[in-house]
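As structure tokens, one chain now follows by itself in the form predicted on its own.
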Amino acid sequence: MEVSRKLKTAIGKSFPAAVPLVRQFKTQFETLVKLLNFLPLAVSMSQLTFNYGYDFQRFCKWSSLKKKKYSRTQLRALITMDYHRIEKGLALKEPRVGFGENVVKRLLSNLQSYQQTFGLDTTGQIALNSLFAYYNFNRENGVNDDLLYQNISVLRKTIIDSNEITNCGGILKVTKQSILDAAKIELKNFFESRYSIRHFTSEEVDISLIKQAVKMAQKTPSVCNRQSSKVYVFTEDEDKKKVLSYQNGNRGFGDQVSKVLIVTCDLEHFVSIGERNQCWIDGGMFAMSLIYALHSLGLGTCCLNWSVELEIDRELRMVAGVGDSEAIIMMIAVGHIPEQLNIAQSPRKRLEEILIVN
């Protein structure tokens, strides 16, 4: 530091004209230092901006919103959407009598396109029931809208294959000791046994035991019951690896797998910009639930995240089958458990640090 300010005297003393050269020199160099070190957040800031467009781009183009013609799936979200609001109405504890005049009157609407452009499927004749359980609450309260039993009546002619009728929709009668006797579990012991396995058995896992644990996963909750969430499942050595290479979370173990699978979620399933994020609530607990369902029936498993960037993305759907409509939520690694084997420990935070009653 000394020599420095020694030289600097030395330089404005011999060549005065100099200094203002060397403070200008300095200046911009240090201009030039800070903006580079501030490249790297422009870069990083860069990328983000495009994988929200990215993110952004599909939601436009594959859900409901402002939509005037819509597809097979999303028509199918919209009457499902309604549907489920009459049921909910039904199952209050006093329903109004007459309530949802609109929702009913949207509901008939889509339903009539539903049926003019693809006939009416399960979907559809559940949608019907629930509009009859709605007529005979009405009617049993003293309101007979033998319009909405007319438009019922019409629709319900339509269906022409006697294999798809289904008794599905409205209300079920149950009792609260039905649902206790049920529910009468050990679940702290179940939740703490689960852990996330890395190591496997050779023995294959048998598909019958992943269509079970799916039709389990199938109760999770979702928004409107639209029920968005798909699973795809790999079983072939090559299949495997290809989907795994994708992901960077399974080096040491990947080779184990007997399964793997993937979690996704259609985006033609939601309607407005309030549900932009939906996608990632009704798919990570669909995924939960999968995984809880798969260690019941005695299987490892190991949650691998999907935190990548576009391209990768991108990639993965081709290899995958997987459509442009659907969230890539996660991939799960399922496997039989050997006798013996090590488990990261993962202990969970305090209680108090993540429990806020007020």
Ligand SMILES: Cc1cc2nc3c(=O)[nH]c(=O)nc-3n(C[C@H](O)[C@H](O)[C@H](O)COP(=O)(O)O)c2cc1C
Given for the second form:
Amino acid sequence: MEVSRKLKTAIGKSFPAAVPLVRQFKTQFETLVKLLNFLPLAVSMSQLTFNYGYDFQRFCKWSSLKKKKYSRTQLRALITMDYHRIEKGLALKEPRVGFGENVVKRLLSNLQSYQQTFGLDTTGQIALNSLFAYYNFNRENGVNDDLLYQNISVLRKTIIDSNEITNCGGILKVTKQSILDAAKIELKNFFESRYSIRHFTSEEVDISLIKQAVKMAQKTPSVCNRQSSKVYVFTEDEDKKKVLSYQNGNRGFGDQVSKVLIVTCDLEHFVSIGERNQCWIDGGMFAMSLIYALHSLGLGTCCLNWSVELEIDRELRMVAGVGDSEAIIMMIAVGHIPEQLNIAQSPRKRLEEILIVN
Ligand SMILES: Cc1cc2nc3c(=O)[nH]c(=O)nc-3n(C[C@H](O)[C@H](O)[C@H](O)COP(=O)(O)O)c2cc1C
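Please give the other form, namely the form predicted together with the ligand, since only the form predicted on its own has been shown so far.
Let us now look at the entire complex, which starts with that chain.
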């Protein structure tokens, strides 16, 4: 500071005309320094904008938001939403006779186009069975909707023997006791004995165990029962290595993993702006169930984050054959647990910090 002050005084005395120039240079220099300081933030912000743009573009492309023509998955999701509205209505304590008239109309019309374009698969049949349960409920309560009955009958006739036939749909009568009996398990120990495992044996995980776990995870709740989650399984060493090379959290144990799973969520199941983040919720919940299901089968798992930028997301999608309409939620490393191993303690916060009782 002292040197700079002396220099200024010397310049001022020797070259008075240079003083304004020096001042101007100083101001410009300071502005440049400020700009340079701001540069990393500006770069991050523009990258963030591009990444939001990537999510935005994918949601616009694949959700059924304002679409005039639907893909099979989109139409199936819309049908599922509506038949589920009927099931929900019928599951109330006192359903209103004739409830959901508009939903029923829309469902019938969507079912008719679905049948014409794709045929009545299990989703179509479940929807039809739900409509029939609705018809019966109204009839038992004194309202006989003949037109609805005719429409259901016409659609029913189109189900051919080669279709997978299902009787599901509508409501199920259960007792509290049956739920309590089935849920009577010591869950606290089960939860507390699940750790993220980062050390596996060389024993291969049988694919039947993965299938069993995925089947169990299918019971995960999802928005309007739309079931948008999918699981990709990688078994071959070369494939696992390739897929894991895009993920930065498996260093030191990735090579021991018997199966690598990629959990995805299909954006074609979402219909409105409000649902723009729904895939992360439904996909995340599904992944959690899958992890607990694998835990219940005695397998070790470690979630592997997929918090990546668009370029890497695109690359993995291509390498792993993940459909363009799907968002990648996370990977899961699966393997057999060795007899003895170390786990990270990962202590949890105090309950009072996260539980707000009002
Ligand atoms: C979405 C998600 C991503 C994760 N990614 C990684 C990862 O890349 N590598 C890793 O070693 N652990 C990963 N974990 C594991 C967490 O570190 C771990 O769940 C946390 O520390 C709690 O420990 P616990 O699972 O043993 O209870 C991830 C967990 C979640 C939920």
